[in-house]
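Below, in structure tokens: the form predicted alone, a single chain.
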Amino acid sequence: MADFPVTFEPAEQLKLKASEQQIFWWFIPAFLDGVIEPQDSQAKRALLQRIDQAFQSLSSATQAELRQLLELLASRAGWLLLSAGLTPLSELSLQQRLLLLEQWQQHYLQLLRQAYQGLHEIIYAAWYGDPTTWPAISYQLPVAAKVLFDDQ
């Protein structure tokens, strides 16, 4: 990750590698635009921890696919290929990251649509899986499901 300026310190207690955490670090504010501000390190660290937990619950095959994507995004060649030569991820503005994600989401290449979908699903699963985020979206857990959370 030498291509990325060091403004990010990986959490050592997480199972995700530092380079994998860094990819999520830069994409979290884009996927959760308006919810988590790019400068809100505390919120991004909390979500990174939940992403790590969500990652651990994936099947080994899905973990391998996601790791492959994250390694591709972390490598200079992979980033150049997937971003069409854009500047490093850490140097992109939020608007540029949003535009890149929009392009991936609608791209004719399935690989880029899958990249978007993979990142989107795990970030959103981590966000919506956290009960502390539910009041912000006026979500209330169904009564039948409360038993699952009361036992914890």
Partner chain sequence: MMISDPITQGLASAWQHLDGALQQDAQHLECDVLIVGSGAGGGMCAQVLAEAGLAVILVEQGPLKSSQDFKLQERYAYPDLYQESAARKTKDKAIRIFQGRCVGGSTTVNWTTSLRTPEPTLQHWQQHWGLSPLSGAALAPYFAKAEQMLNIQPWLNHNPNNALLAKGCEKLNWSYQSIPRNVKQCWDLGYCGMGCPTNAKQSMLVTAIPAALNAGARILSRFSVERLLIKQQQLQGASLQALDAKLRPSGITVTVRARQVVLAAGAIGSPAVLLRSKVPDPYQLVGKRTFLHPSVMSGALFTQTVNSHQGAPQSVYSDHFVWQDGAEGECGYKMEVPPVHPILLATTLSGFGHFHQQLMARYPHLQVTIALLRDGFHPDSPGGTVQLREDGSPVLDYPLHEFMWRGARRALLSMAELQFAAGARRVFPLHEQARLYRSWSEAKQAIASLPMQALATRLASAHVMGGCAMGGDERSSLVDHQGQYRWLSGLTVIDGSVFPTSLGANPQLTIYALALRNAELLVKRLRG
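What does the same protein look like in the form predicted in complex with the partner chain, given that the last one was the form predicted alone?
What comes next is one chain alone, with no partners or other molecules.
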């Protein structure tokens, strides 16, 4: 289905298809601008893996909807419609990707706000679900809870 060539090295063991992974690959550095460097393939790969896990835990209906959205973004016609431009996502600069997200976030078309919020939710859930991201926001489990789990 995807019209755009896959321009990064997709992970094979994931449930998300290469063309679906690609959408996240290019949007991760925009959502996490300032936290993940666009060039940091290792960090992006690790997050992609967690996004894939989060995806698998969704209900079948939500998975199908998210897939539909990703397919749309990965198709030339869909991309043209949603981005109002022909340049594929992989060729947009980080600045352009940020601008696109801002347009979607505040767009008058409900579909685009849904797309923006859908990506927003799964990317941030996967990112902050990982305890290694917690020190940056000074979040920690309660000290009292340590005793609950220590001697199990």
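Throughout, rigid core stands for the largest set of C-alpha atoms superposing within 1.5 Å between the two forms. Being a predicted model, the structure only gives us computed values, none of them experimental. Positions refer to the first chain, counted from 1.
- In this core superposition, Pro142 moves its Cα by 4.1 Å between the two forms.
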